[in-house]
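Only one chain comes next, encoded as structure tokens, the form predicted on its own.
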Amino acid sequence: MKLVIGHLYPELMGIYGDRGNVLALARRAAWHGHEVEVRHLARGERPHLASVDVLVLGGGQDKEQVVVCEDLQGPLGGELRAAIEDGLVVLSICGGYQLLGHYYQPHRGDKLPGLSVFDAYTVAGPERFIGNVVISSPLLPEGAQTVVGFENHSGLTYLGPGVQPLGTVLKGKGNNGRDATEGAVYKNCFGTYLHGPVLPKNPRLVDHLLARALERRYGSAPLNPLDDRLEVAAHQAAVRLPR
């Protein structure tokens, strides 16, 4: 089975090594025995989202978010919303996560309208959240699982009733440092503030995204067993790191 992994705005939205998420998806898909194609979808290109199985949208500074916001107000934004409604698997990180909500209000400048995929909004806060994060996510297989990463953001994201969080904060600040939520999930679209990149140290999350993509495309999700001793060791080491 073949999976197409798209990296949207790689030249603009990948400030903290988010390309590593694309590499993790591609490598584990191949290890599971699937053919993989990676497409780098730059600004101005029409990505033909109907043929993409997993889409990664990374983080960026405010100036890059302005450029991406303007681009998403065109035809691509409508296509992306429709693809997500149709079940496209999306991983959005930090700035990309913010632009999939209703809006992002930076410290300076105009409010940036989002795609309203997530029932959420973001405003720039007075404090920058920097440090290691551990969350518990019951959305992953086999009950509640930990997800680890590193946050570096001043945006405060607040979720509405139309979306559920990716998980509950055990260590760190998460969406806003107040309500113990981190990230958001709508259908097969995932948003999070976790950099690192997030996927290499979270193999179960990678496989969860791949399984959803395979089910959407082929109606089944065959994933060969893998020796994840190194990945699990890295994950557990991250869990033990101080804030």
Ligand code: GLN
The other form holds:
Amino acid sequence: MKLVIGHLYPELMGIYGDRGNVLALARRAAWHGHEVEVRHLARGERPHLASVDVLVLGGGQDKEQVVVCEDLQGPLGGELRAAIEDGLVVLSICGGYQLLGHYYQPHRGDKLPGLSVFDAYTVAGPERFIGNVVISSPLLPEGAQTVVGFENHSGLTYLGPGVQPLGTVLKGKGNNGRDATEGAVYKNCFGTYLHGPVLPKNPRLVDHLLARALERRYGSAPLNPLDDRLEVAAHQAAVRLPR
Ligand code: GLN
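Got the form predicted on its own; any chance of the form predicted in complex with this ligand too?
Let's see the whole complex now, leading with the same chain.
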């Protein structure tokens, strides 16, 4: 089976190695015996989203977010929203995650409107949350529920009733440092503050995203058992890191 992985705004949104998420998806999909095509979808392009199976949108600083926000106010924004409604698998990180909510209000400058995929809004806070994070995610299958990563953001994200958090914070700050939520999930669209990059540190999460994409496209999700001893050891080492 063939999977197309789209990397949206690779030149703008890829802070702290978020590109590694694309590599992890592509590599594990291939190890599972699938054909993979990676498409770099730069600003100004009109990607054919119906042929994309997993879309990755990384994090970026406020400066890049302004540029991306403007682009998403064009036709691509509506197309992306419709594709997500149709079940497109999306992984959005930090600055990208913020732009999928209703808006992001930076410290300086105008409020940046988001796509309102997530019933959530983000406001720049007085403190920067920097450090290792561990969350527990009941939405993910057993064995994949502990997710580890690294956060670095000042935006405080608050979820409304129309969206579920990705998980509960066990270590770190997460969405806003107050309500113990981290990230957001709407249909097959995932948002999280976790860099790391997050996917190489969480091989089970990679497989979960691949399975959802395969099921959506082909109606079944055959994944080979892989020798994950190294990946699991790295994940467990990350769980034990101090904040
Ligand atoms: N500008 C955002 C914040 O600091 C996003 C930063 C990021 O993507 N790391 O909240």
